[in-house]
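Okay, so here's just one chain, in structure tokens, the form predicted on its own.
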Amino acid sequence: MSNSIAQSNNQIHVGWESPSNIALVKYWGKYGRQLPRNASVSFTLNTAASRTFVGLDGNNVSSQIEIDFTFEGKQNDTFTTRIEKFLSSIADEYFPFLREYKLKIDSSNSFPHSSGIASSASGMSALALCLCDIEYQLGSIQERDDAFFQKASLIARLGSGSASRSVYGTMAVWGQHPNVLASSDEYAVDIAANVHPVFRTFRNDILIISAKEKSVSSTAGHHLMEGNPFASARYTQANDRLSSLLVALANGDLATFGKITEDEALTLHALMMCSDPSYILMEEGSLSVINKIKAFRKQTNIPVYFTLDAGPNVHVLYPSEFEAQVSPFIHSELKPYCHEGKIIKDSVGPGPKKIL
């Protein structure tokens, strides 16, 4: 390579916002280099995001990866090592720029670290679109179409696997699936043209029931589910729940929609039970919480439903037009459950976007 060449390339900065997303019909139990054994959905979430940026930093004379990286402006020794382990994975199949230059990395996320949402989703697809942007910038693609977001996808996929979600908006499907069209186990798909009006701008408020960090890992309690007695019957569940759900999905049959997505909240933490060891981290506020949601739901017969991810956080979902129905009730009968009082108010988004 020549020095001017060098230099043009170490000139490269691009930056990437991505979102966090919760998963509808859930994923978890994976096989082989981070596969799902189940296909799952999930809505992309508007605000809460990360935001990461790439830059060359010169020539790397190594055959080492060299990172400099800052999480939020300042060092993470933890994270540092993450994003070193997962970038020396990857940089021999699909970039390899990263053994050719020092990377500056820096990134942030819009919500609280410990907050309950998936800052592993977001800021793994964030990182991915950076590095598929430098590939862009090298001149080794030639545009970001369709194939730069599907790899974009496959890359965040191996970070994080809700992570390959997270490179759509509103709505994205992965794992291989016979009702979805080009759906893979490799990368996610976009399905938002598939979706009624109603759940493009559903709300999503996340009521924040500890900021503990969990006595297990989403990594552990993935392993956990090769020893659970009821795991195959499970991924056959979600895949038939899956069907049904975008049956849902594109009629905007919201009955059927709260149902199919409280049963996998509840059917997720129900495996975690039936782990060996057991495991239960779901805790007296997130059943105080459900059970509220439920008879509100009755009292009112308004749309309004319970998700939660891997922790006890609990995830309210409901159509914008009962905003104002339902706001005043999750301030007046829910918040108190909150950890001091913590709610992020969210809602289903457009996606990633380039800001550099």
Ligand code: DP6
Contents of the next structure:
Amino acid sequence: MSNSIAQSNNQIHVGWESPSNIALVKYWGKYGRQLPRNASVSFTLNTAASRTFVGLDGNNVSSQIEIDFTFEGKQNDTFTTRIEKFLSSIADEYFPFLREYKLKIDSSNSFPHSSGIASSASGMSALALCLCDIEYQLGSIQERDDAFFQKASLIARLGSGSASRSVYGTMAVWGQHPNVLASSDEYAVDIAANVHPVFRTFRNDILIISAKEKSVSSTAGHHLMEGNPFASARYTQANDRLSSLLVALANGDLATFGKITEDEALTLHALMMCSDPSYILMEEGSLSVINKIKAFRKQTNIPVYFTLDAGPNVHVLYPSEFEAQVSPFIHSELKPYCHEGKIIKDSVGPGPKKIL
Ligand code: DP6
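I have the form predicted on its own already, so could you send the form predicted in complex with the ligand?
In what comes next, the whole complex appears, and the chain from above leads the way.
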């Protein structure tokens, strides 16, 4: 490469904002190189997001990946090591430029670090989009088209499975499933066009029951599924539930949506409780809030439901048209169970945005 081209490439600097997502049918169990044991589907969120900037920062003369990584403007050794390892694992196959240039990366989250919200889905999808964008700017690919997002989803998946779904707005399915056209274990697909309008503006208020770091990571949880005696029944169940949920999503069938979503959240936590060693990530507050949501629904007939990710925090899901009734309920009945009264009001969103 001539020096002048190398120098102009060093001006390349890109930025993407990418949201978190909340799974309705959960990915829980993986094998091989980040491949899911069952297909999963999620709502893409709007407010909870990561903003990542990546710039080429001079030529890399060593054969090792070299990055200067900052999180919210500050050096962070744990993240640096994790990202260097990740980039080394994908460089030769997917992004040869990573061995030619040093990289400057800065990332930040819209949600507070101590909120207990996992940032791997938003962070890894934002990073994957930046890497694909650099490849585009370097001229190796021609357009930011479907293939661009498909590659971003695949790269995000290699970083963290659930991140594959954050590349698309509204809703995405990751994992091969007979009822989802073009679905794949390698990357997620956009299913927004097959979703009834009621779900496109769904509310998702995140009740922060605890801001503590989880005692068992999701990655360790996935591995524990390998010895779980219910594993194979679980994978069949997840794929069956996804079939039924897809019909409910298309028809705007809130009751079926709610039943499957809640059953999935409880199954996820039940699987943790019957792993060996067993563990519990729900807290007393999580259970109290779940019972209050069920009682409120029974009393008012308002379609408000819950889900949980692999932690104690509870996501409250309801159609936007019921916000005026649900908000006061959350405020008076559920907020007292939240750590420092913390609630992140979020909703289904349009997906990642290019910010530089
Ligand atoms: C419970 O995607 O965080 O949120 O692939 O090991 O990074 P790794 O795991 P991760 O697992 C997410 C698990 C979940 C369910 C889901 O998002 O589908």
